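Given as structure tokens, the chain that follows is alone and in the form predicted on its own.
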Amino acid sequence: MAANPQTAAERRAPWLLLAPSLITLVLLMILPICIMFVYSFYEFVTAGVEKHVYTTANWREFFSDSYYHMFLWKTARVAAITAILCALLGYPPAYFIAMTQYKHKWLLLLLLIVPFWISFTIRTFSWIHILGEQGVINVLLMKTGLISEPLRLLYTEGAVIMGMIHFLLPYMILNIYVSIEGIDRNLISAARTLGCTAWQAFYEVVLPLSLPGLMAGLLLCFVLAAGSYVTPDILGSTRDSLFGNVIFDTIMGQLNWPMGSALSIVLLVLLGIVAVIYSRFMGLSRVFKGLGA
């Protein structure tokens, strides 16, 4: 018996409606990534040259040398901290702007993503003249007598930490509210008319259910901190880079692509992996949700 047409032609059109999607993503983010998978066996010559034959010594170098599982070690423990800092920072607003009665919510969510307006650059940088040796901190503490001498607080791994809390405190704040601004208020309410007390409400209630928008929050901070690089290299010395300023480096700086799309392969498949990890016990509409919001 044939099809009906019909019914043929509706279980098209869901696919012809993602299909130009489906090859942006293809032509923009797979296939790219395919290329420099690929690349990672070319072998190096020298800055910018490399023979097209396949070989895995750019992979043996990077599981043999522990240089980059130093860094990589380092920008797993950086991102934590920033995640954590920023999920502890960020908790409190969220919880306000979500519970407040100020009719003009909305105003206080516009304050929140007014920081996206300027460059994340110029944003960054701003830290030197507050961070500096004759920034505004030390300024302040030498004028009081505080201390005697500036304190070295640029070019450290706290500024480093304080940059990117900085440029994604914002993200964690939306990914809570969105979680609390969901929460029905009748339970929150009934809670505290079988006894609880605000802070016990808050505890049994408010808080077990804001936890997938503050899990999706400490996801996403921790993925956007371990792939920086703009921020340690302005805010931190040497020392403070992160695997981001390693791949950097390789690629910019000796330009060897092929152990730099190696690195990159690396950084690319541990951070999908905790992706994964994620989506296994929480799911990751949440992250969309909260970036959408």
Second form
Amino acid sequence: MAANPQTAAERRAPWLLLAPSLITLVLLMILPICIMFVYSFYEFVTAGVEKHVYTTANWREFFSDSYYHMFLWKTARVAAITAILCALLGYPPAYFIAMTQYKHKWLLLLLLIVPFWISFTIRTFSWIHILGEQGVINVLLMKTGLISEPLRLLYTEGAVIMGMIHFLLPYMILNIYVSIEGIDRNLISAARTLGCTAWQAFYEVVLPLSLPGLMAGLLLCFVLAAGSYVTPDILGSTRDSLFGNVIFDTIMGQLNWPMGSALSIVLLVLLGIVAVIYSRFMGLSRVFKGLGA
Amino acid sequence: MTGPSMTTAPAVELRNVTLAYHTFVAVKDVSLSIRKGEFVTLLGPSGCGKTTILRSIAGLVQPTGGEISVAGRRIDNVPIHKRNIGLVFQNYALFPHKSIFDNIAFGLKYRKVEKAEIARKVKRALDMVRLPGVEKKLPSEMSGGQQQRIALARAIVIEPDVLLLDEPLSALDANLREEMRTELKIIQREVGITTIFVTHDQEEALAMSDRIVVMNKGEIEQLGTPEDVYRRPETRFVASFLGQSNLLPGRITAIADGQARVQLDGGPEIIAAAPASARAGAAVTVVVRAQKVTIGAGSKAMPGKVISASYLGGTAAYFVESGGIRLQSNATIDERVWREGEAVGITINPADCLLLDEKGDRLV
Ligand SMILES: Nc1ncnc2c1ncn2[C@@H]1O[C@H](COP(=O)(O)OP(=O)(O)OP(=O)(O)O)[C@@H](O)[C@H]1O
Ligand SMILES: [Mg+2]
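Return the form predicted in complex with the partner chain of this protein as a structure block, the form predicted on its own having already been given.
Complete assembly follows, chain above in first position.
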């Protein structure tokens, strides 16, 4: 006969359980975004003042002014470089932590999380003491006589990327670590007995099976890097600003809320599109499997 | 046939192999010689070092002492990927991201076999394990029994010098296990491949093996044909591990006409066939299989009382008590099923009794 019909209470239960998260999401995410979207159609009069009339002026400005396009493009480039460098730098330690026979693995994982105990801003500022004109590197190089004038290390795009890697690397390592940790060690043994050297077994088994984690890490790092504005602000010159800094400047500097709203929506939509295309291409379920398996 | 040494060299030979993980000795001084085409089973309780022996032959762990040769060639120092050994894992370890074809072709690819030949060999291997036409599927699309066959095909297709099977049937349900047992044995005969099979299931070992290596705590307890180890256990461990046996401690009081009179500790006397080395006064353990303990109404037999009875269809399992000792009896039902509390006569044929000395070794 028919399967047990669910009672009304049973059908309601999942929604009741979801309600707190749904309400939070709607009130603190969806609603503000909608308000911002409405704002982007208001008219900017002067700093801090806008007229509540419908205009597409802000959007026309965004689509016509190459100033914004240039920043978008640059943001994508810097975020991509950061994500790829994070992957290259993060894979070996992730592999090591996953494969080590060391009894106190949790300690190594703890070390990854320790930086989060210090404020992100302070961590970023710490680079000034390393890269600055009076920083460790320049002082050392000058003392040893290798250079006569301090090198310009700080306030460059390189410094910005370095700062973002500093902040994003643990996310990348954890993502890759989880997917390598989930690989059955017997698969490696099987590949070895079938004729693979250790390197070939890595290439045939570990690398492909850790791809979901690697891909999830890349997406996460890209999105977080593309949305950041504190790091470029502290470690970059004005030339190294990213799209986030443009938004910050529009809203906090020019007090042009309608334009700032339009730009924020642009960044949000573009990053959303990246995530969607990426997951279509990679299969988001596979990406999430990398996070969960 | 390049010389006599080639034809007589054992397919696999372990000489005094010892392996320690840090301070824990998992395999102690194991020596073993396996003929070409032979099916040898390593049988023993969990943790006795069976997997460790397989892994050291495959090269996945390095013995701390001793020598291992395969096909007359020392392989202890040959790296894993050059050993040409087929290993089937308990959980199959099929590559989940590769098709069945690529799984089976894997070893051939690394042996630089050309494409057309690979395709032919993979097809033949799939025919052999009776799964033709599944090349394009992924392992996750196959059932447990099918994955098992693919793992077997992947190991055999490279024509290894020896096939190592680590509890390959333990993940299957009972019916399938029995079916695969027969099939595995047929395939092994067809290919004529030297096989080392690991199990802790004694029925499996007895049914499939040419010879059985009974292991305990990293050491070989006995090496022999299934009949040898079952009927003539050499140690206390083998006697108690295989089948259901009564182990009755006692002392020999007299020997006459090839028969020893044994006074069981705190119990009755029992007559056992006396091996040549049996001496009056020696402390011994009498070993009697539960099937060899028969109970009936007889009066001249040892008197006893049924403590518990389980009816099993063709046979019945009893616990009977006689003069303070407890005996297990699994007898075919001749007269009738005896009930708890009934007085019965216990008969044990002296020829069915084995004697173990104080150290637990069989007297011969
Ligand atoms: N990597 C290791 N490090 C330390 N000890 C180990 C390691 N691998 C196995 N051992 C120990 O060595 C002993 C033998 O292990 P092995 O896996 O060979 O047993 P087994 O006979 O295959 O058992 P099972 O029937 O449970 O598979 C066990 O006591 C185990 O705890
Ligand atoms: Mg094992």
